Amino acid sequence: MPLVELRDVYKTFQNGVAPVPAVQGVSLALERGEFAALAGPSGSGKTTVLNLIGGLDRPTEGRLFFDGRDISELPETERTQLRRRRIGFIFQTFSLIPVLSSVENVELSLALLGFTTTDMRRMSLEILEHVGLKGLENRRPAQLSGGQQQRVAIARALVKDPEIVLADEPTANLDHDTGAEILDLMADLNRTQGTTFLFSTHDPKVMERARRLILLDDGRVVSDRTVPSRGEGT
C-alpha cells in the first residue's frame, strides 16, 4: 500500500471571478522510504501538489489517499490531527519564531502532542544534535546562518518522527555549498531513519539528488522517473 496516493487530483481556485486551475488531473504514488522531488517551472502546481499531500488544502475533484484512507473531505479537526503527528513540513522561508530560541521552535512540533514539558526538551535537544547544532540551541533565528536557520527546520519537521517530510523549495534561499550540505543531511536522514522526502524544487541540485523525479508542467505530470542510483551522497 502506497504511504501517499492521488487519483485523478484536481485543485482550482477562485481569482475573483475567474477560476485559475493549479492542478489538472494528476495521479501518482508515493512508497514509503522514497528520497522524491516534484520539479518544473513557477506556477507548475508543485507547491499546490505538497499542501494537497499535506492536507492544508482540498482537492477539488478526485481522490486523495494518506496510508490508505481517503482523506480528501476529511473533517479539518482530523486533518489537523494527520498534519501534527504524521507530517513534517519545511518550508522555504524556514518559518521560524523569531522571538523562540532554537531548542523552543523544535518544540513547538511537540507542544500540542501531550508531550510533557521533560520530553519536550529532551527530545528537541537530541535532535538537534543530531542535525549538527549541538551547543546552538540557544540561539534565536536571527542569530543563526541561512543554513544553520533551516536544519533548525528540519529538525522541527523531524523531532515528531513524521512519516514524511514535505519540503517547499528547501534550498531556494541558501547559497550553492550550504544548500548542498542540508540536502547531504536529508539524504542521510532519508537512508539511515527511512524518513520518506518529497521536494517541490526548480534547483538543479535537488533534481540531481533526487531517487524519483516527477515533472509538472501546467498542473500536470509530464514525466515520472525513478533513477535509483541518486541521492547516495554523490
Second form
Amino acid sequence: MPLVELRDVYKTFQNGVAPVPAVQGVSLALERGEFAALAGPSGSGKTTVLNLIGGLDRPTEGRLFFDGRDISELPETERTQLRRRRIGFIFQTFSLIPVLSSVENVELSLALLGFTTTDMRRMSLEILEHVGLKGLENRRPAQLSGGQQQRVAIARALVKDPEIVLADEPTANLDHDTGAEILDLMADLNRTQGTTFLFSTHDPKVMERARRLILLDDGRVVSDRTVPSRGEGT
Amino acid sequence: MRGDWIFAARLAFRSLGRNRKRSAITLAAVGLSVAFLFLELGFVAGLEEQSVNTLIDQDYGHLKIVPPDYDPMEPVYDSLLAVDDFPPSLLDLPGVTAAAPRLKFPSLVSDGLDQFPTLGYGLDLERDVEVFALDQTPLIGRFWAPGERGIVIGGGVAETFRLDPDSVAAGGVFLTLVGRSAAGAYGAFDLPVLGVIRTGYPPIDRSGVLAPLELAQELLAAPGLVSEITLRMESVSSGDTDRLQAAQKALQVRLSQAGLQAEVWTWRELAADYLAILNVRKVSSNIASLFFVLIAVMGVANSVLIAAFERTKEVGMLRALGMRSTEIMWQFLYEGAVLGLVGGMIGGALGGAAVLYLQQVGLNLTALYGDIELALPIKDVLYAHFRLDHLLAMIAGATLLSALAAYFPARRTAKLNPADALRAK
Ligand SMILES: Nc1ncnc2c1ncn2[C@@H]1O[C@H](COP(=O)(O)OP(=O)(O)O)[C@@H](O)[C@H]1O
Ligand SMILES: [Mg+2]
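Here we have the form predicted alone; I need the corresponding form predicted together with the partner chain.
The complete assembly is shown below, putting the previous chain first.
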C-alpha cells in the first residue's frame, strides 16, 4: 500500500474573480522511503499539491489517501492530528519563530505531542546535533545563516519522526552551495532514517538530486520517472 | 512535566519582545490605567475610612440610644432621656467598652452685637473621652476644668465672630450662650471661651459650642436629662455589621424589658445618608476611571490584532506543524493576558507605591483647595488607604480583560484556512 496516493485530484480556487484551476486531475502514488521531487515552473501547482497531501487544504474533486485512509473528506481536527503526528513540513522561508532559540523552535513540534520538558529538550538537542548545529542551540533565528535556519527547520520537521516530510522549495532562498548541503542532509536523513521526502523545486540542479522526478505543468503531471541512481541513493 | 503549557506560556512572554515598541506602548497604557485606578480607589477608600472614623469618633459612636422618633437627618432634640434611667449595669453588654451621655441643643451665640445659631453640646468630659476622640482633637486653648464654667467653640464659630484663636486661648473672651427650655423659657449665660476646636466633623467645626453637661442642663432647665447616650464597642471594624447589629438588638431588648422609651441606632443607620452619598461619589469616580480601562483594553485589542495579522504566515506554519486552531487562539489570548499581567504588575507597583506614599504623607486638601470648606467629614489632610485585595483584584482584572480583548483578533486568525494563512506575506 502506498504511503500517499492521489487519485484524479482537482483543486480549483474560487476566491478570486474567476476560478483558478490549480490542480487538474493529478494521480500519483508515493511509497515509503521515497526521495521524490515535485518539479515545475512557478504557478504549476506544486505548493497546492503539497498542501493537499499535508491536509492543509481539501481537494475540490478526487480522492486522497494517506496510509490507505481516505483523507479528502476528513474533518479539520483529524487532519490536524495527522499533521501533528505523522507529517513534517519544511518551507521555503524557513518559518522559524523569531523569539525562540533553535532548540525551542525544534521543541515546538514535540510540545504539541505532549512530551515532558526534559524529553523535549533531550530529543531536540540530539536532532540539532544530527543536522550539524551543535553549539548553536541557543541562538535565535536572526543569529543564524539561511542554511543554518533551514537546518533548524529540518530538525523541527524530523524530531517527531514523521512518516513523510513535505518540503516546499526548501532551497529556493539559499545560495547554490548551501542548497546542495541542505539536499545532502535531507538525502542522508532519507537514507539513514527511512523518512519519506517529497520536495518541490523549480531548480534543475535540485531536481537532479531526486530519485524520482514528478514534473508538473499547469496543474497536471506531465512526466513521472525514476532517476537512475547517481551515488547518493541506495 | 508536560511541556505544552510551559511552552505556550514561554512563547506568550517572549512574544512581548517581537515588537518592543508596540509592547511598551501597550504595557504603558495598561500600567497607567491600573495605576490611576488604584490611586483613585486608594483615595476613595481613604476618604471612606477617614470620614467613617470621624463620624464615629466625633458624633455617632458605635451605638446610640435616643428618644423614640429620632430623625438623624433633622434632629430636633425636643424630647430627652433621663440619664439615671440608664445605669452602667444596663449598658454593660459584651463588647461595649464605654458609654457617654451628651445633651445636644439648638442654641444661639452672641457677642453683644451679632448673634448666630449654633448647636450646643453638653458634655460629661470624663465619660465623653472614653467614647469620643475630643481629647485627641486639635484644640487651641483648653477644655474646662471640673466645675469650671466655660465653653469651647468650633473653628467656624470663632471665625464668624472674628475671634483670633490665639487671643481666645490667652483668655478674656466672652460670649453669650442662649438656650431654650422645654417649657419655652430662654436662658442665657455669659461664658468665657476657653478654646477653639477643629475636629474635621463639619457640624462641630462650623457651628458647635461645647459646654459642660451640668451647665447645659442648667441652661435648658433640664436637670438629669440628655439627648442621647452613645456607646463605644471594642474592635468593631467598619465591615463588622453582624456584631454591631447583635449588640443593637440585645440592647434594645434590655431597654424594652426595663420599660424605657428609647431606641438604639447603629452608626451605620445614622450614617446611612452619608454613606449613600459616598457611594454615589464612588460610582461616579469609578465610571470616570473606566475610561482609562477602556483605553487600555483597546490598546491590548489593537496590539493583538496587529500581531495576529503580522503573524498570519507563522500561524499557517503552526497549523502545518499540527497546532489546532483553538490552540492558536489560546496562544493569542495568552499573549493578551501577558500584556495585562505584566502591565498590571507595572501599574500595580507604580500605583501601589503612590498609594503607600499618600497613606503616609497624605494629600493636603486645604493646600489644594485653599480655604474652601469641604463638605466632607475629614480633616485638612486626606490619606489614601492601601488595599492589597484591590491591588490583586486589579492585576487579575487587567489580565482577564486583556485576554478578553484579544479574543476577537485571536479568533479571526485562528479560524483561517491553514493553506491560505501560509500564502500570506
Ligand atoms: N488560495 C488561492 N487562491 C487563488 N489562487 C490560488 C491560491 N493558491 C494558489 N493559487 C493559484 O494556483 C496556481 C498554482 O499555485 P501554486 O500551487 O502555488 O503553484 P507553485 O507552488 O507551483 O508555484 C497559481 O496560479 C496560483 O496563483
Ligand atoms: Mg509554490
